Amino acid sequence: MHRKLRLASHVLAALIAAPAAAQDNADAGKRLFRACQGCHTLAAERHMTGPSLAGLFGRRAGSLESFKRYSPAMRQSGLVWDAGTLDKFLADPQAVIGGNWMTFPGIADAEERAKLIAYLRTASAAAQPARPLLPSLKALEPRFVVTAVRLCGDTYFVTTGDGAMKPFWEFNLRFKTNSTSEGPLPDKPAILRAGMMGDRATIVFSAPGEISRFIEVKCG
């Protein structure tokens, strides 16, 4: 009797902590992406330096038409995410793909990657909210709004919608593009300071034609 009650003690135990361990693993899996957030989402078809890793079990590397910035070699690859194609490609990705672009080294602990793969089964599978990667700039006050540029020696002049200007030496001042529904409207480029000191800042355009067209070379 003893023996019996000792053992269903045990089973209990093991029912109860199963749930625990469940979570605390899918509490470490959700701290390891973190570390994926810079270039990943889990929002379908928001992509940023890498693509979106929604409904990613079951997908063919580099299939999504929506993602442009695929290598070659992750193209042509014929890999198929699975959690078994997914520990080898997280354990040494030029190893599996040899090629491919991501920069990302891998992760050696083979406990971290198995925690990681159980968190993105689950997240993958499940809705997530396309949340905007960056705040709107389509609706700024005139001081980040530019409307100017001109450039004299080694040195932009930028005008501002509040009349206000300033200068930049060529090297601090950077031209980007952001098409996204929250990039900057048409001509209506927006300025975005880059520096600690002030001293550097990025202009951010709608589209790539608009970087000539605004930049005027001329001195006095």
Ligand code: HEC
Given for the second form:
Amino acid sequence: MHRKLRLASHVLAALIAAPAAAQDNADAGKRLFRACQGCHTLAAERHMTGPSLAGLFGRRAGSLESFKRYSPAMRQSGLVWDAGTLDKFLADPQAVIGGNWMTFPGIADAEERAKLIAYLRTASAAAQPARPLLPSLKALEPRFVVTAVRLCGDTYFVTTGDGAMKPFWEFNLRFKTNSTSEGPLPDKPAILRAGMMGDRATIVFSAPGEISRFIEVKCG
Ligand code: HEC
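Would you mind generating the form predicted in complex with the ligand now that we have the form predicted on its own?
Once more the chain from above appears, this time first in line as the rest of the complex follows.
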């Protein structure tokens, strides 16, 4: 009787502990996913440096049509993602798919990988909201809309929709494109200030052809 009672209390303790442990593991997995979040989302069709990881389990490696940055190595790896292939890949990505373009060293700790993979199994199957990755560059205030760019010597003079003109040392001004629906309107490039001192900025164009069309090389 005594032994039976002790056994029952053990079973009870295990039953109470199990959901709590599963929750702890899920939380740990979510925390570990932070190492991936700079490059991956869990929202369908939301790609960053790396492909969206939505619907990952059962997917052939390198197979998302809308992701254009897969390496030939990833496309030709022949892997299908499941707990086993993910565990091997995440332990040492370059050892498993030599020459792949994921610049991430891997997770050495097997327990951490298990928690992360358990989290991914649930989170990649659930529909995640597709939050915008960048602020929309449409319908901006005039002071963020570039109307002219002039280059003289090593200096860009940037005029904005509010009529202001500011000089930038050419090395402090970056040109980028955003051709997605979140990018600026054609011929309405957006200027975004960067850096603490306000001396750096990025101009985002809707297409590469606009860049040279916009810049007039002229002094005075
Ligand atoms: C610095 C950016 C970066 C980080 C950090 C990163 N990845 Fe990646 N990941 C990539 C890129 C780029 C690819 C595509 C690589 C290729 O095609 O060679 C990729 C591919 C993958 C793939 C294959 C997906 C597919 O569609 O076949 C998986 C799975 C993956 N990453 C999981 C992870 C996980 C999990 C983490 C965090 C532990 C992580 N990655 C961290 C950039 C990153």
